[in-house]
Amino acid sequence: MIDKINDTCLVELIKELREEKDAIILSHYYQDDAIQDIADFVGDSLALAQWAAKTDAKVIVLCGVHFMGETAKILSPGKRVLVPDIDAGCSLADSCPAEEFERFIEMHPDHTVISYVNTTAAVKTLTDVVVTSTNARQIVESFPADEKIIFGPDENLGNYINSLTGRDMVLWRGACHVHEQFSLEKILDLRRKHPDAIILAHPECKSVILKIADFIGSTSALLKFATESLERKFIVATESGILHKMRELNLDKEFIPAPPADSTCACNECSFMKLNTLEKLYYCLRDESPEILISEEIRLKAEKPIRRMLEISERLGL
């Protein structure tokens, strides 16, 4: 084990290994600041999937959660896909076991199945098209207005898309533990203290949070809005890792994390995302482990709805 090595040394060691292994480091916005800073690319789920599909690197290190590593492997079967911590899972993906979702689909025959990217490879094999929070509305609207649709697993996002599109999609009752925990009372208290602040919210939040938001969007959409806005103060209702990039791109603006309900902490973090550390990233590159492995049968089935998402997104200019 590395004994008392500081982050500066770790960064240099990681850079050396990245070059030696012909690796690319992809990081989600919800990762720790240090991992975002060393990554070759930082983005949301859609952007990470797009990068995984097009990179020429021999090794992909996906700093995020397990389903993101699976998505990269599905799209890049000839590459080694590594993750710093194999236990970095996802509460939303866990809320939708494949066997139960399959029975749910059987209860609603003749429905098109749209699954959020925050799902296991096994769930993707049951899916007609995958979506992210960036493209969910546009992909749903690409289907005829009378199309019968199952949407899973995020019920909050599904309800939001229904409200925007006038659809009546059948929703699987799943949720992200981070976005479920935001406190309406505490956010309203923050607004009283900062009456000039704009409230930004991710569509995985509960409807009561979305109703008071000034802008609702995916992680990348929230970042874009905050960067382009003339406003100077924002209350941000999504995982607090995004604040690093928001502050980096907007030095003259103030970003206040929305707090969870049952915590003394002033911000809301994903415990799974935070399992990844610089030290684990170093060992991951050094040992080329943990590695994401998927059977070819599952990979081929799961690839179809992801490719369909990427094709529709490209066609729509997303």
The other form holds:
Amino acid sequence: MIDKINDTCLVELIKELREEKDAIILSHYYQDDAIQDIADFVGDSLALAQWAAKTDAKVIVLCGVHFMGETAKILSPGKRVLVPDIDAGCSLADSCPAEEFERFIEMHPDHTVISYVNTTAAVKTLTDVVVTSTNARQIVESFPADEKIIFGPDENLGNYINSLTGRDMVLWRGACHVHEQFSLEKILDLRRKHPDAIILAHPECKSVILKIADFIGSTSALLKFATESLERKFIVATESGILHKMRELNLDKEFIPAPPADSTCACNECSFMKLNTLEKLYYCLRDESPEILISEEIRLKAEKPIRRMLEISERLGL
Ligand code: 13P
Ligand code: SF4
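Could you output the structure for the form predicted together with 1,3-dihydroxyacetonephosphate, given that the previous block was the form predicted alone?
The complete assembly is shown below, putting the previous chain first.
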């Protein structure tokens, strides 16, 4: 029985199945350490979409959340796209139901619709161009300064991009429950205890957190900054899975997770991301299930704004 198999055996079994089925395992930085360690590629939302679009493998196992699996399937319809847990959703994507977003768009005619990748395929069909936290600023700036824009669903990211670009985009009021949770008081406490620490924050965090951050960026931008920085201590205000790669690439540096407000936990985890386990990854490769399936009509409509994002990102070298 699988529950008698330890992690070392699981890793070997997963490797054998990956080879046998010509599969590639893609993992987001917020996955458990063991999943990141076995993945062929670990990256942020943009990098995962770029990999899904270019891989030659027959099967893509997307270790992340549902919208990431959907994005992979939209970009690679001929491949089988598997996810270890089909219930791994996203509170941010859930905060933007397609029918309500459609009404919101109707209330703002003549607006270009820019949507964060953390949305359902149905929301993407209503979108002109998709963005991720890595390319949101540059994609917004690729439009004329007077372009009327709707930005959804992450209000914090939208406010942050408005402040950087001087735009006045109309914002959908959605949020990620993980990034909204960081406690200003607890982070300031940590800073008092570690006055030499640099505060890193993801732009999905509330503006009070962004105001005290020394560097703001997407998951991959935070990792790059920490790796290239001469500083040695960092307080990290994003999902704590990123600390695994930060520590792996920076053995001489200290990374302290920023704590959430309503918990005694020291770090902040996305419960959806953490639904995926090594064991579920094994089953999903063995059984080729759960699989992401999308109707061709929706896929074709959702593909356009994602391809547009990939094209702009390539042009900008992102
Ligand atoms: P990035 O991967 O773009 O940093 O976004 C973080 C996130 O919340 C993914 O769900
Ligand atoms: Fe969604 Fe937030 Fe989890 Fe990312 S961290 S998957 S935005 S709920």
